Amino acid sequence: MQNLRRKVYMTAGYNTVSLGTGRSEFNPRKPRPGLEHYIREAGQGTLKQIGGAAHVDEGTIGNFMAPRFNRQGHLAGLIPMIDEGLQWKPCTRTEGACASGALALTAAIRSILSETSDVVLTIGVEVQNSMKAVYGADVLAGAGWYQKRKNGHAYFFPGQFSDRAGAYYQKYGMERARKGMGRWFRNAVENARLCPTAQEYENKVPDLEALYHKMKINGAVFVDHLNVLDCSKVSDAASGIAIMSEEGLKRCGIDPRDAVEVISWAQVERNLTSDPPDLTELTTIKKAAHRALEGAGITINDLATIEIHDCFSIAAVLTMEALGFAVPGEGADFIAAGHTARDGRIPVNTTGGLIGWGHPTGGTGVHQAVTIWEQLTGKAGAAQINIPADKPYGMTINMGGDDVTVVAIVYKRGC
């Protein structure tokens, strides 16, 4: 078990709306909020819960591709824009593709552990509806080894995970895999309907699995082994949360019961320039998740809920197998049986995950942390699930690229 030199807490989570297709207020032909708007809203939403900027020692911000999506780099310099009280305080930007948000969290955790800060404001943000999807796909291809881009699919990352899905179908059967993936889509949207900030909040389709299976796979217009409902959303959003020591909680007047304690975490990196060792396994997620669980001294059976990185439905199937909830080849069956639904054996992505809530790439890791904080402290509103007294733990798994950078964090309900 990992013994941290001091206790680390997260509290005061805040999410903006995840804006993109599916939201009634989204119109690609009309001006929309920019990067600064989202950073300011998420930051101020967290500051209001901790008594203001005067209590903050430091800031971290996770973002993937603002220099290309928004022509804006140097995002650490936007943190003081949130509030005058943040002027002259140290701030850092982290980048690790879609794991950028979780890297901002771990940077804050390290500052608390090193005793250089007691309160760190952490933001995760991405505004990526600034260009057409096919051009955005080229930007997002930077999460992989760009030398492979010229030989990759026009929709590069859907193509990468389409290849994983194709390998999985060939090895274990397409029909049973698609059944589980269809149930995953249904669960994602059903959960999103309970979260007002979710991109699919307004989705009213009565039979989601029928819709999923009706939408045929067509490699001539998209990719060979997935349809668009297998894919996470192109989203504009930001999330904020405060990382604190015990002294920080006291400074801000926050009861530990309104916080979650970080028990353990692990970051694992795979060589970006090499192909995955096995297309039918998320090897890096498997290593990171089990290191974090081992560090926490618990098993998957102690978890009340998990937020996983379902950038594509096949990633969800492979993650459930990597965690050990199902043996290889049976992850889709596990999902199809309802075990990952909000009333199932292990509720997963209770506000919709990347497919239902949205995927603002650099913001996803922080959004996952906010969701776990809400669930473990009973602040999830209509999306609240039952947290058993004997299962006070939650977990987040944030993946960057095709299983290249992975951060897994284990949390415990404060007391």
Second form
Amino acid sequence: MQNLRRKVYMTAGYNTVSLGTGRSEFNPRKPRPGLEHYIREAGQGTLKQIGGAAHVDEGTIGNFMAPRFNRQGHLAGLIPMIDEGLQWKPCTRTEGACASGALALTAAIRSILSETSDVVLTIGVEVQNSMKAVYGADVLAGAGWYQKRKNGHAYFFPGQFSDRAGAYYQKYGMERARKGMGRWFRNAVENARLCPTAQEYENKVPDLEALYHKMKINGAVFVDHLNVLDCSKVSDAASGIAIMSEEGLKRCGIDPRDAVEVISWAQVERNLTSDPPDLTELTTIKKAAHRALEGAGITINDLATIEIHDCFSIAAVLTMEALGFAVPGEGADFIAAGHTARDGRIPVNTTGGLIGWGHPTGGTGVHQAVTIWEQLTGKAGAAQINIPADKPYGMTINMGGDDVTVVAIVYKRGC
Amino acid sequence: MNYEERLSNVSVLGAAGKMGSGILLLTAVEMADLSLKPENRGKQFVLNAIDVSPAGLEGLMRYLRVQVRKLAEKKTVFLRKLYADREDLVENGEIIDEYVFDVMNIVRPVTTLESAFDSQLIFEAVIENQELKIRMFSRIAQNNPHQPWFFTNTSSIPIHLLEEGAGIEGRIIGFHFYNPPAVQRLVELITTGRTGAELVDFAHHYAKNLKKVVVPSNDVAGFIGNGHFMRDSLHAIREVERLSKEMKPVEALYVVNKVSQDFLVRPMGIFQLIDYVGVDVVQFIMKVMNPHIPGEELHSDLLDRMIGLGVKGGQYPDGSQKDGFLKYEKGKIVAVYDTDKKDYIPVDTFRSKVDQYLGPLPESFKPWKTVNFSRDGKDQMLEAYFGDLNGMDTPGAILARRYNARSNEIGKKLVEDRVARSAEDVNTVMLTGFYHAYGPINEYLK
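Follow the form predicted on its own with the form predicted in complex with its partner chain, if you could.
Every component of the complex follows; first up is the chain already shown.
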């Protein structure tokens, strides 16, 4: 167990709607809110809960590819736009592909720990529906090594995880794997139906697993081992959260019970230019998660809920194995048995995760933290799960690229 | 001459028209895909887009650029393989841009017929005018040393008349696309007694590459599609005339349109379909067909009256419906044309009365969209619905049965007259070319 030199809390989470296909207000032919709208809404949503911008010392913002999706760089400069009270305060933008959001969290955590700030406003944002998926795939491919783009798949990242799925099917059996992945899709949508901001909130399909298994895999138009229901959504969304020291909580008048304490965190990087050591293992996630658990002095049995990075259903299967909930080859069986459902042994992605709630790439890490904060403090509304007294911990795992940048954070309700 | 060589120099006549532009798009893409095969690198492929209208050609090039991009976006997985050896093209966006350029680069927009003198293949999609078609074919035949093949898109003129008139025996085939060609999967293939086997094989190969469903039709004016549509329209008009004895003509027209759409579970009512195609086009096709169909009068005074009053229907360039028999607002029918008053009468003024007259639809009714796109259970849905309709004696149900019986009779006669080779072919044309949920030759209604 490793003690942080200072207590770090997160509170005042806020999510915008995750806009994209699935939401009835989404119309690709009509103009939609831009980057500024999402940053402002999420930022103000958090500021309102902490007594305003005057309490804030610093801002961090996680974003992956606004320079290409929205032709806008320099996102730190959009933080003072949220509120006049943020003008002239230090702000930083972080980028680590789809882990950009979690890097904004760790940048804030570091600032609290180094005692340069007591209250940090952290935003995660991505607005991706600005282009069609076929061009968006080019942008997202930036999370891989550019030298591999030419020989990569048209849908580069679905292609990467399709290769992982293919290797998994070959090693452990396709039917068995697809059964678990189909159940994963069902859990994601069922959880999203309980969260009004989720992209799949309005999904009314009665038999989700039947829909999943009916949809054929077609490599001629998509990838060889996944269908579109295996994939996370293309989303426009932002999330905001405040990261504070004990002094910060006092300054904002926030009861620690309305906050979660960051017990431990780990950030791990893998060489982007090398291939994953094993296609059927998420090695970086394994390292990060175990370091974080070790740092917290707990095991997976102490976790009440986790938010994992299910950019593709196969990533969920591999993450459950990497965490140790199932031995290699049995992650899909574990999911198929219902153990990750909201009433299962370990409720995972309780508001839908990346497949059900949505995946605003650079914003996802912050959204995961907001969900854990909601669940551990009893603010999750219809999506609320039971947090057993003997399992008071939550965890988030945010992944950038193909298991390249990973941040794992362990949380517990403040007291 | 192999398939690639035949497609190395092609001309489309009437390229800027609705049908011509679609044919040009599909052919340009097919030719570009051939030109990009490694074995064809360095070979030249030329597609002449010939039209009398410079403004039309300008619009055509814009249309092409947009449509080729859309197609490219859908087949990016394939295109990445096609350009695998081009190291300068890395992202999907770069590959799509290059492909759009490569397709456009094949097309030569021109206003002179002379460009067709070098072509091995001629697609014709000009207006339905026998003399004009013959004149163009003759000129090309006389000046083109390559013995080109002629693909005509005529929907009504017997092919053998064009063949004889232009002196191109054995070198012409009817290749009738449906509107819009880039979307509709049906092609009616019409041979004359003399059409060469090699030409027929090529036509099938080309259709297959374009992913079209080919239905062979014999060379009888109107072929299968218009053979059914024109007679179906005339039945509808006669029903309107008959019903006009007991109600106002606008009400009768509304009745027949509603019966042919809702009661018969079709994608649109018959008068909306006539409007969509164009009242003038329907009148014109009947006029072309009529002399070749002995013992039948393919003619309607009502259509003549409409044209006389300048009410023509058709579509705006964006594909939306122009007013014809019916008036449309945001795609919905809001009024019916009264030829006596020379004005549209709002549907709201008589809808409830007429709907009451027709009687309700059976409870098992589901709209065409639901039935047609149901992944499974379409047959059961139709059987249940028509079963219920058979048991009803409301004027709506009776009119529907009469209408279906006539459609059935028309379909069977097309087989009897040997226009179609089988009942299945007739049904395929109506299913794929007209998007009907079921064919006219059916056992649903008694």
